[in-house]
Each structure stands twice: as C-alpha cells, then as structure tokens.
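Shown next as structure tokens: one chain only, the form predicted alone.
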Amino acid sequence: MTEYRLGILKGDDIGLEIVPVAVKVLQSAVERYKDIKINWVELPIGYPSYLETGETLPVKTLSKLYELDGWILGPIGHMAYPQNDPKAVNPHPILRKKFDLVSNIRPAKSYPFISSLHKEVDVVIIRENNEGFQPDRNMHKGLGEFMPTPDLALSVRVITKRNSEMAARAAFEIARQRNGMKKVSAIHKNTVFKLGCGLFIDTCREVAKEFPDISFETVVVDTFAMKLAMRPQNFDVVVTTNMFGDILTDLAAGLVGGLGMAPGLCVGPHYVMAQATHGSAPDIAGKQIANPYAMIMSAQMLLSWLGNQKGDISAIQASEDIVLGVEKVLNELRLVTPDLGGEASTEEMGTAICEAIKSMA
C-alpha cells in the first residue's frame, strides 16, 4: 500500500468548480487500485480565505503544506484582491518560491475533434519557475525591479546554474518517459544575453551529456516562436527560462484550443503542485460552464509524477487511465463544455470522464 498526502486548495472564482471535479476524477482513477491510498487535506487559500480568515495565504495553510507530498491549486484571481492590505497577497509565486518548485511543466496536446490551429501536436514545455525577470520571486528580499528616478525603470534578470540544471534535468527525464521523439530543445537568446542565456544554455549542454539516448538541440527564442507557430509537430520536450517560458506556453496553448487546454505542474526536489495555466475567469464563475480539462490533467500529471518518484506502478497506471478517460470523452462521447463546442456543464464533463474511467477493463 502506497499512501499519498495531497492538499486541495480551490483558489478563486472557477477554481471552486473545477478543482472539486479534478479531485473527483483523480479519486475515480485511484479507486480501481487497492494498493493506493490518498489522504486528502483541504486548506484555505485565495479570496474565500481572505473573507474567512483575513488572509489570502494563512500561516496554517503554509505550515500544513510542508507535511504533504503535493497539492492541487486552483486558479488565483489576485488582481481583484485589496491592493493596500499586506495580508491580501498573490499566493502562487510565494508557494513556488517557498517550496522550491523550480520546474514548471506545461504540456500542449491537440485532439482530433477539438477545434485547434494545428493537429497532431504533443509538446511539453518546461519553464524555470523562480528566477528570470519576474520581480516577485527572483530576490531573497525585496523586488528585482526598481526606479532610481521617476523616468527610469530597471528590471533585474536572475539566472543560476542550480535552477537551470534542475529545469534541464526535468526536461530530459520527461523526454525519456514519453513516447515521443526523445528530443529536448533548449530555448535561449544568447546572441544578446551572452551571460544570462549563456549560463542557461551551457548548463543544458552539460545535462544533455548525461542522457545520450535523448537528442538535444538549441534554438534562439524568436526563431523557435516562429517554428512553433508554423510546425509545432517538430518539437517534443522544450526547456527554457522563466519569461520566455511564460510567453511560449501561452502560444502553445493557443495552437491547440486555448488556455482551457493548458494544464501545468510545478515540481521541485521535495514537493509538487498541480496548477493549470489559465486564470480564475471571474466572468463565468458560478455558471458551471468552465472547462475542467486543464485542472483535471494537472491533477493527472501530479499523480503521474508522484508515481514515478515513488516507483509506484499502480499510481502511474491510474494516471494513464485518466488520460484514456479524457480522450474518450473528448474524441468519442464529445461531452464537453461550450468553449470546446459542446453543451455539457463543468460537472457533467467531469462525471463523464469518471464514468469512462470506471468502464475500463
């Protein structure tokens, strides 16, 4: 019996609808295997937590997360938080930094009957998560952005060998696990950022030597953006720095149907967090029309990652069952939400996936 301690953090707006559906799907998959046990812990976060406790990220939530293997985090609508209250913080960059979630894994996959700009796309982009130009997480104290005069703004970009190596290693390990081309593409701009991107790409080359079974290439970021838009089928696993990855993963999502089709997983040496790429969509919250795909597949990635880390064959198989259940609903049953061309509610689409899993031999 392998036990997992997993947190449920619903987040804001549509998170209150899609996170329970993702948990329900994961439970349906795991129930088929008697040697897996999940201990669920629901914790307050986001604006509902602020209304209840006066904090968007309570200390008790942070403390409890250290006791878990991983957690599911719903979308955060931090732009609507009170701007002058220090207790109304944006939780997700704090979680990424505090729990050393260095690698942000974001797949983009097309499906035959889902409208998209490209078909036969199956690419995974690994984005370094805690450095780069992002000023809310690239310093130990303070922010990496400042204004010496009213007319001058400076932003500091941070690149370390340690985080670059962790992101690169995650990329090669994922390429080894996948059934794709067994290729890693490292994206950079060392033609301009000779030191920052130079350190990143040199580190990727060093890691590549440890994976002789995986082919490796480097691509300048602007060239890669063009190639990704024109022929995404040529890429398998991609690794890049924080800001480039933030932009390119949204581009990849746009190629396969939008951010509703963009799951994500943040991983580090000790913890893992399932977090869909999209926002909290307050305009459709409470209407039961939010697409749960990205959140469900983020939870699937969470189970798969933990299963691979623990060598748990049943957990890996349960995660693959989720993939098959999702594919059946998208490709055969077509029980999908309005953004995907269907008429199903969030709950109905999740239930259909659960039933598809349960009906498997």
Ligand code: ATP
Given for the second form:
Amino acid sequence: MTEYRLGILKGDDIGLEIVPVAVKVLQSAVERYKDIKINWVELPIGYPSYLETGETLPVKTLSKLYELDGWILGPIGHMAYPQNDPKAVNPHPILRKKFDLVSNIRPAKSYPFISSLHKEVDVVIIRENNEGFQPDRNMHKGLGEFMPTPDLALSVRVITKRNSEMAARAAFEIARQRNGMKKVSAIHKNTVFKLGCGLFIDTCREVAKEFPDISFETVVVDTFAMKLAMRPQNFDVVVTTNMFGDILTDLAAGLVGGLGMAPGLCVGPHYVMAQATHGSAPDIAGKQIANPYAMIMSAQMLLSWLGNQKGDISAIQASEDIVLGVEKVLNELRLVTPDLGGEASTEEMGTAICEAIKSMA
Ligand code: ATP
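Switch from the form predicted alone, shown above, to the form predicted together with adenosine-5'-triphosphate and output its structure.
Below is the entire complex, every chain and molecule, led by the chain shown above.
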C-alpha cells in the first residue's frame, strides 16, 4: 500500500468552492485502487485563516507542509488583505520560494465541445517560477523593486543558470513523456536582454543536448505571442522565464476557453504544489458558478507527478482515470459551468466527474 500525505489549503473566494470539489474528484479516483491511499491534512491559509488565527500563512501551516508529499493550494485573493498588517502576507510567492518550486507547469488544452478560439490545442508551458522580474520572490532578502527617488522606480530581473536549467529539464522530460510532437520551444528576448535571456537560452541549449530525441527551437517572445495566438497547434512544450510565462499562460488559457480551463503544478526537487493559473475571482465567489476544471486538473497533475516520482502505477492510472472522467463530462454529458456555456453549478460539475470516474470499467 502506498500512502500519500496531501495538504488541502483552500485559499480565498472561489477556492472555498473549487478546492473541496478537486479533493472529492481525487479521492473518487484513488478509492478504486486497493494499493493506494491518500491521507488528507487540511491546513489554514489565506483570509479565512487570518480571521481565525491572525495570520494568512501561519507558522504551523508552513511547518506541516514540510512533512507532506504535496498539497493543493486554492487561489489567493491577497489584494483584499489588510495592507498594513505584516501578518497579512501574500502566501503563494512565499510557498513557491520556500519550497523551491522552481518550475510552474501550465497546460492549455481545447475540448471539441467547449467553445474556444482554437481547436486541437494541446500545449504545456513551463514557466520559471521564482526569479525573473517578480520582486516578491526574486531576492534572498528584501524586494527586487525599489524607488531611489519618488519619481524613479527600478525593477530588477534575476536569471540564474540553476533555475533556468531546472525549468528546461522539466520541459524536456515532459516532452519526452507526452504523446506530442516531441518538441520544446524556448521563449526569450535575447535580442534586448542579452545577458539575462542570453543565459536562459544558452542553458536551455545545453540541456537540449541531453535530449537528442526531442527537437528544440528558440522563439523571440513577441513573435511567439503572435504565433501562439494564430496557430497554437504548432507548439508542444514551451519553456520560458517568469514574467513572459505569467503573461503567455493566461494568453494560452484564453485560447482554450478562459481561466477556468487553466490548471497548473508548481514543482521543485523536493516538493510539489497543485495551483491553478487563475486568481481567486472574487467577482463570482459564493455563487457556485466557478469552473472547477482548472483546480481538478491541477490536482490530477499532482497525483500523476507523484505517481511518476514513486513509480506507482496505480497512482498514474488513477490520474489518467480523472482525465477520462473529465473528458466524459466535457465531451459527452456537457455538464459544465456558465463560463463554458453550461448551467451546471461548481458542485454539479464536480459530482458528474466523480460519477464518471466511479462508473468506469
Ligand atoms: P490574479 O492576479 O490573482 O491571478 P486575476 O486578476 O488574473 O487574479 P482572476 O481572479 O483570475 O483575476 O479572475 C479573472 C477573471 O476570470 C474574472 O472575471 C473571473 O471571474 C474569471 N475566472 C477566474 N477563474 C475562474 C473560474 N475558475 N471559473 C470561472 N471564471 C473564472
């Protein structure tokens, strides 16, 4: 029996609705296999935690995470936190940094009956997660953004060989595992950022030599944005730096039906965190209309990742069952939330996926 200890961190706003659904789906998939078990550990985080404990990221939550195999993090609505309280921190950059979650894997996939700008899209973007322009996590101490005078702002961009190499390696490994074009595209702007993007691309090229079975190309970011918008089917696996990846993954989500269709996984050498691409969507929170797809598929990626790490066939199979259950609900039953043109509630869509999994041969 392989046991997984997984954390449940619901986050804010729609997180309170979509995370329980993702947990239910994962549990339904795993229950069908006698040799795997998930021990769930729910931990406080975000604004509900602030109201309860006075902290958005309690020390107890942090220390518990070190004992887990992985966790599901719901979206965080940090913009609504009290601005002047040092205990009301934005938890997710801290988690990404503290647990060395260097690679953020964000797939974008279209479904035949879900209205989208493009069909037959199946692309995975890997974004370096902890450096680049993101000032809340690109320094050891302090912030990567400062104002020497009231009318001058400086934002420092950090690129390291280590993180570039880890993101590139994750991209090549994913390209090798997938039934795709076996191609990695590295996105950069070394025409301008000669040192930063230069180091990133040179590192990708070095990693590419270890994967002779995977073809490799480099594309300048502005050209890539145009190509992705026009013909996303030409891309398989994409790797890029933090800010470019942040923007391009939302663009990719927009091509396949919107942010509700954008799952994500943050991975590092020791820890893994399921986190959807979208934010906490306060505008639709509490209405049971949030699309749970992104959160469910983030959890599916978590299970698949752990299964592959541990060579656990049942976990891999259970994660594939989730893919099939989701496909059945999206392609056949069409029980989807309003953002996808349906009338199902968040819970109804989740329950339909659980039922589809349970009824599989
Ligand atoms: P952040 O900066 O934290 O990523 P954001 O500003 O990009 O957040 P979101 O909270 O992601 O904003 O929401 C952007 C839009 O997408 C909102 O109109 C929201 O309702 C919609 N949206 C986001 N997630 C979902 C979802 N799961 N289902 C349906 N609509 C969603």
